[in-house]
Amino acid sequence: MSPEKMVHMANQIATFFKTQPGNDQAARIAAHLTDYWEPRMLDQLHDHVGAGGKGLDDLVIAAEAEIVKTHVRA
């Protein structure tokens, strides 16, 4: 997927967690992710949070470290 559709759906994943009580959101934004995207699409989330994440919301940079804590890449 390009890389601006990529960042476009996570950062419409972030704007609803965003809404939601708590102050764990960037967690459950990375779990939101491990649960429902496939895992190229989670290395394209890795690799371009790598080079910067340009056009990313602070929340989905955040919960990518969370996913990266909590799960070994293959």
Given for the second form:
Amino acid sequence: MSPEKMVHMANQIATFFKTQPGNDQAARIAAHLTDYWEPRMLDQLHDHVGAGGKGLDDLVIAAEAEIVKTHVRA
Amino acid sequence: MKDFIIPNDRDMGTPAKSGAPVTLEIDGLPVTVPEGTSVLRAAAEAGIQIPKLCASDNLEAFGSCRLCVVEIEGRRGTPASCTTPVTPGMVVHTGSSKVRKIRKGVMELYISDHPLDCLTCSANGDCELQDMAGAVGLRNVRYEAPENGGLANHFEARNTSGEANPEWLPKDDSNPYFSYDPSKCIVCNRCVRACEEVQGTFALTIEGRGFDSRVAAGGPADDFLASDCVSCGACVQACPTATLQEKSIIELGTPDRSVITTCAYCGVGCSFKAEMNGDTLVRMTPYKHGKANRGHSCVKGRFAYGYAHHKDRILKPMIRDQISDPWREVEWDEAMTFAATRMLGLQEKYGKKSIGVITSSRCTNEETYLVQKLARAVFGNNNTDTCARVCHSPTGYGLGQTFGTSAGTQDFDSVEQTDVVVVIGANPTDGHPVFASRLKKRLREGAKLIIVDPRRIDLVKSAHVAASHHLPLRPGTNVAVVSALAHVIVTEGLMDQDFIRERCDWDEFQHYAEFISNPRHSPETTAMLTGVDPAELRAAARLFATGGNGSIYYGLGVTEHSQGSTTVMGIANLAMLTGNMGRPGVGVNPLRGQNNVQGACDMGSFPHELPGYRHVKGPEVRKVFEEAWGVQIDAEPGLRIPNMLDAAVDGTFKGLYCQGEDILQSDPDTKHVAAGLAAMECVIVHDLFLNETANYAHVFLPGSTFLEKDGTFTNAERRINRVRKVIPPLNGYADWEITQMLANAMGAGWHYTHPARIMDEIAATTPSFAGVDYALLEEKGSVQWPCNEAHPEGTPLMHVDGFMRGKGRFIVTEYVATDEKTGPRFPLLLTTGRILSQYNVGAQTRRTDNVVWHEEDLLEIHPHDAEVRGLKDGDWVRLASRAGETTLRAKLTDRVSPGVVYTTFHHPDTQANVITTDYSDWATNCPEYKVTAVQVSLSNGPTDWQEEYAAQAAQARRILPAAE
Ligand code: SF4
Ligand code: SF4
Ligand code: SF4
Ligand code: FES
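Other form of same protein, the form predicted together with the partner chain, not the form predicted on its own:
To see the whole picture, the full complex is given below, headed by that same chain.
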């Protein structure tokens, strides 16, 4: 998928969790991503963050840092 | 397995009542019935059939024919038993010589004005007038036309000297499915009452008085087709004579047996009697014991089944090496070997996860279960998704988060007890017609209606029904409107504190209440954005919170948005705030689009969930299936439909088995879908027709219709209904058998012998289905899941004593504007919907006479927007978005507000989805069909894309003549 589309989707998720109470937003975004995104998509996110994460919401970058702890590359 | 049930649907004469028991005596027999019951019905309960003509148990008694007269001790005269309620101790005689004489006289009068062509009449053997003539013992008719006095009848076109009879009217054959022959009418008024009471359309009237009385559809110049009639068939069903008669019966004869089955169109899931004459289906009639429809139907289920025998139907498997080749017909085993070799080859070359499946919401539960099992157990991945992705996936997420289950909370009967109904983003009279009729009945009894929809749908104002409030919001602002409703309820203190304290998480509620009370959610502040009059919105909120039982029904106008899941949560919040949960008449009711959307979701079609909505990451859940199937199950979620297409374009997804879905026509951003399909090396389409997706397919497996197989559908109220085989599969195999053949060709070793065995496996692995089996369905007719040890007879109402997840959870719903924005290039907002006579992509309904009501998709545009663009009604216009452009004809109407345009997506030539974009719901990727920024201008013919598309389609549909 195009990087713009991936960034758009990830940021949409962040936008929702940002509005939620608590201060575990990054963890909740990470959980949402691992629950619903197929490993290929997580890899793409990972690569994009590795390449500077252009356009990604800070919370998505924080969430990605959580995901790499458990996600094994496809 | 007993496949054929003989339904007991004797007409009891007048509707059932529910008062206190009353005992009376009829012909010496003691009878106890509820207060309010008619004498006619009480007699029927005791097994005594009093002759009747104008009464029917789905209509209020009318008392016009006087055939049902009886004698009651202590009362003068001979009252009509249909209009006489029982009283305690009443003594009734139904067969005295006095009443017999009256009945004979009545029949004599009827018959004197009736053509006695019984032997060749289409209703011969199925005519109540005939039956009653027999029942009263009519042997001769003494009335004769006066000599030289002209004809005093309605049935002879000319008298013997060739003069025209002014009383005679020709047949009205304008409706494609039934005819109206006025010469046979006995003016019993049943049709008029059926149209009013059952359907709620009020299309029929009795014109004239006395001998001149006539049934008329619409105004004097109208025929049935031109009138308001929506062809639901209720009047035809009600007519005791051949006056209103199905054309199929006229052509094929009356039925000799019937099979109970379930409509394969919309999520209402109406039960039908498939009426057979030998091995020919002659008619479908709504089954009165069907719990979803209670004896009613719409034009689709009742009449639009002719596609099963349409000439376009493909009955032989076909294969081709490349999509540029013509199709080649082959035998089943060759097709299976070809498909299996390709799919296995792709996995070898590109990896296990390079192939997947799409299940169908039109197929049965058993079929869907097998298709997702094919992905998980045979392909060894979780690449399974369903078209429910593109309609109700946000319901799954939103209700799952708030209540703990995605299930709709009520049964359809619940609407009979509701006081205030909110309809959001749904158009029931077109999308869910039988539910709409039931809703309208309740509205006529006084329930109030609030409509939240950008378009003035029919329910806003129609015969004898008007919405108290219509909030015509700008497309894409659902969350703002739903939050504003909640804001009013909370800030004006209208919430149900006790319910919230007892049933919901109090901390989360506190937080939510603080959030929603912020003035930025007030109707006044959000009006700028939503375009909704704040006073109207406040009034609507007050009505919903204080008007008694409040229920919310919603559809795809809620889910198909960037914030679809958030709106669903907002709706759940509204229901919890007002305590409208856990009893009849209330609740949150997602109106599912296709017949088995609910079932497709239940059966584990989603890539992250095993059957019964259990995430694949759970080791205990995987273990259940690993043991049942003897395979390892992948713990990572698979690709969703849009992700599959993206991965295909990226070159990592290569093979697809697509059952009963036409993703090329129904999914958004057609060009992207086409590019994804074109990039795949093996596309297997399993369908009735060469659909649009099949233009990109390498293997075509012909499917069977719902008439040709056994199985179950689960409707919008979680009701599991049986589908029964009526005729053998024309293509040779039921769809579950075809999936099994494909699985076995890939080495699976399945050996299901009947869908009942598949259901047994579902019950054994899925707790909410634990109690379901075909024997139970045979006994009960249908059950609503959860059906298990705790609920052996199923569950009509959810969350009665507590929410599924324990405490109901209020979730903060911040409005976020969609990124799909209007601007100078695309200044209008396009929203999409559907109409009554067509279904989804129209593959079935376009192949029936339903096209008389909808030949093409039209673009609805406000006269003001049309004027500034120089457009007139009926002009060809170009509709363009950032994704693509198409052409269609314009229809000027103020149903849409200025700035909004609307169309349907039933015809492939229109290609409304060339326009829709790839934006989607944040949580589920459900596409944002309902908001696209567009421009509209005059056009001079089809776009290049439409022409190229048509050429490609024609090329791709070529079939080589079979080799001898
Ligand atoms: S078919 Fe339905 S809508 Fe049409 S006249 Fe009969 S009852 Fe009314
Ligand atoms: S058309 Fe049929 S139902 Fe209607 S009044 Fe005539 S006989 Fe009765
Ligand atoms: S399309 Fe829907 S409302 Fe119409 S008959 Fe079928 S299930 Fe019933
Ligand atoms: S059936 Fe009672 S008056 Fe007609």
